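Only one chain is given next, in structure tokens, and it is the form predicted on its own.
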Amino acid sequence: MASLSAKEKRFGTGIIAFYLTHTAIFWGYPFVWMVMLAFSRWRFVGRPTFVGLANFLRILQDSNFIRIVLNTLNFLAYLIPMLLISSLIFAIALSRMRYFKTFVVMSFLVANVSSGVAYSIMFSNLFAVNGPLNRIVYSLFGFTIPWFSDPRLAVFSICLIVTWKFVGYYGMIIYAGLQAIPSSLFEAAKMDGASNWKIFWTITLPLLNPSLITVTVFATTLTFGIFTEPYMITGGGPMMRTMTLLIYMYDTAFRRIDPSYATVVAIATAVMSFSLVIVIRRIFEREVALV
């Protein structure tokens, strides 16, 4: 029983030594290092110098740094609403088809594996001034729309683009909780007279609660991860009102040569993301119970 024992200990240990590996070089070290960067100046090369907090009080006077945090409210404010409409409005679309349900997920799950940068040089060119959905509204209605160019619209214009990306995959989410639902329920309403707009607002929203909060701290995350799309059609204009949080990392690390700013920068955006996530599960999350 001694042997099978120290034997166990041997082959558990070997397992575990792979994940403890793993861990301490993919997350221990860099977490170590962003540490150190986020307390110290460093330019890529010779050794970082200790500065105290001075990157974090640089970042309260960055003027950039709060227009770009405007920004993401912008996004914010467009993006949640657009994926939450446009998934729940998929979900129940889904859910009374019949026949071709397969090929639809399948058909809309493409978007959200598709290339980001394939997708983006395919949506710059679709909306550009001489592209063909301009082509089509000047010869209906006279005039172009400047997608990309307006700084009211650009913001508009990269959320339609995520959200095509996002629907089918949010969608997916929506559709789960309402398969979960009790039909036994719904019938209960009808028997009872309530038409199909009672039914929706006070049987099927409230009991997708969980879905739609889950789809929303998912759209959350997602806008303060927003990289791709602006940077290869705006490339964070017009007026810097397309610049998010991750192109300005980006800039600062490897144009600009600053990767402890950008290192202040990046924690800074994962306090916020996660603070926003927090306030949002208090203020709207509710237990479901499905009877």
Given for the second form:
Amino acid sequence: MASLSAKEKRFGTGIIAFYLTHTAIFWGYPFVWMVMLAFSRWRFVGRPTFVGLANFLRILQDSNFIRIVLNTLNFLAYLIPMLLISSLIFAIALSRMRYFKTFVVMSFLVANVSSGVAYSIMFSNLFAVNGPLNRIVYSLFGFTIPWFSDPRLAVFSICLIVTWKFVGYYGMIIYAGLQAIPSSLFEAAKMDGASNWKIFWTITLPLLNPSLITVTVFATTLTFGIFTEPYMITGGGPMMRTMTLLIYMYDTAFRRIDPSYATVVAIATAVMSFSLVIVIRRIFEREVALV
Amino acid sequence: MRRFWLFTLSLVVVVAFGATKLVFWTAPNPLQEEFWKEIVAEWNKLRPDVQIELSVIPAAASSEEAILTAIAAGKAPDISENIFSGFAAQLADIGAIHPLDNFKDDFWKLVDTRKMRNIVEGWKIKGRYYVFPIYSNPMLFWWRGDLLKQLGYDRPPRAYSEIYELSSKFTKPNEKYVMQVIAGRNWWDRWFDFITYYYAASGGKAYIDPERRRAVFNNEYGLKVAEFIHKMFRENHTAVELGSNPFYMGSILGKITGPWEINWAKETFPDVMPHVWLAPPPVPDDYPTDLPIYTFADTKGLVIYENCKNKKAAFEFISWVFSKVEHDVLWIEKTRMPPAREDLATNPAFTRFMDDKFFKAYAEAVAYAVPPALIDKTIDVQLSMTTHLIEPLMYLKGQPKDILSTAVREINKILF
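Rather than the form predicted on its own that you just supplied, could I have the structure of the form predicted together with the partner chain?
Below is the entire complex, every chain and molecule, led by the chain shown above.
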């Protein structure tokens, strides 16, 4: 029995060894390196020099960083409602479809797997001053929409592109939530004379809370990671309004040759992102029991 | 017989002591790769004792990222090309590259052989020479000759007033414009708009003094350029977002570009290219007609890294490549980009390329093409230029004089 136990121990250790090695290399080592970088000054060559909290103090006085944090809040204000509403509409429409359901789902998911660079070029052509959208608007109303030239509109336009990319994916999460609601609940409500609107507000939406929270959390972390669209289309402009934390991090590390400060920007981004997720869950998450 | 013994002896030495292997990273550009493959194969045959291992800069979002990651990982190459001046200044600042003037007379002999004394002066970083410039791409304006002819012109516009006049005949708001006066909103776009126009207006004067670390474009030339950009937007002569390839689609009459676009454009737009007229960037109306017009040079060079196993051997390879004029001839054949040498228009070796109007125009402009300021804060300076100069001019937020003063003040804060 004892020898079997030793064998089992070896077997168990063998199984978790792979995971532990993987974690040590791809998580542990970068984490230790991140901590070292955050408290030091290092420029790719030589050994890091310990600087204490200097990098953290610098971020508090960095006007560019503060501007970008405000931009991120701006992106969140647009993107979360846009993504939630469009995904919900997509899911409800899908649940009412009888034919071509797979085709529609696949069509929307194509956007999710498309190359960021390719669709950024496509959208910059579509939204150009002399592009097809503006031509239609001009011929109908006699003016054009400065999609990427106006500082406020540029943020909205980027959010529009991100929404297009994720509506299929997030819509599927909400669709799965919709499918999990027992139809008997709707039937009972109808028998009691409830209107469709009443059913939506008092049954569908509350029971969709887990799916909606999942999408909100995903959309929040997604917003903190926006990179390709502004990098390709607006270059962070106009007036720095579409500059994102990831672009700033990348440029600081690899173009300004300041990986130590970029690390602190990354830590600040992670802290903000996680804190916001915790706040969202605390405020909006509800315990939902279907049985 | 003597040659045979020499060859046998060198082979014995190589076998006995092992050859030096140097890793050389080239630009991720198929045309340049083709050139280097041929050159390196020839060298490796000639020098079995110093073997060059050629590879393209690894895939990453940028060459800079790939090189910096390799330096951090201790896997930097011995030599690499595709180094722009701002990046070279940063690499020199962190001590990652080796000054080539350490090779003393050998370096200056090579510079003289390749006829590039003045060119290397433009690459001096804190009094040292870290980069060997390979090519110099002057930025020139391409104009749609066919459309200009229809409008009654037989030459491209030269001065700002000619651009305004041309615009009044061609521009249809929201449809077509005379040109895109602003290249884009990324930091590197400033090389292709404000800095190019400033060089043209000032006769090639510096916009930043790297020694004093001061922006110096708050002068009559800077003001003329700022007024030009401001007027182009104020009077609706230009737009920023015009989709892909507006020049070839006929949505704009002129665009600024470098010689890298020639081969692609000839293949993609064969009907448009024969009608393209080339010209230097536009200048203020009072710019003397008898003076050459300067422009921005998008130039790239080659460096030896500090971690190089055998710097002497690396320099021997560089010397061998660039001391032979036939190698520069091969470079032009493969890439169509002008080598960074001052005798392109006079050396008979290059005469045959002068039949090509595109190459001729770019080659002749090399002498008047000025590289960017050699500073280690290129990105921040040019981002600030975008935020405090270009965008206020575009959105007409203030008068050009005030905008210019603010931009210089903000840039000086970064440089200080």
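Numbering follows the first chain given and starts at 1. Quick caveat, the model's predicted, so the values are computed rather than measured. For clarity, a rigid core is taken as the largest C-alpha set superposing within 1.5 Å between two forms.
With the core held fixed, Phe274 shows a CA shift below 2 Å between the two forms.
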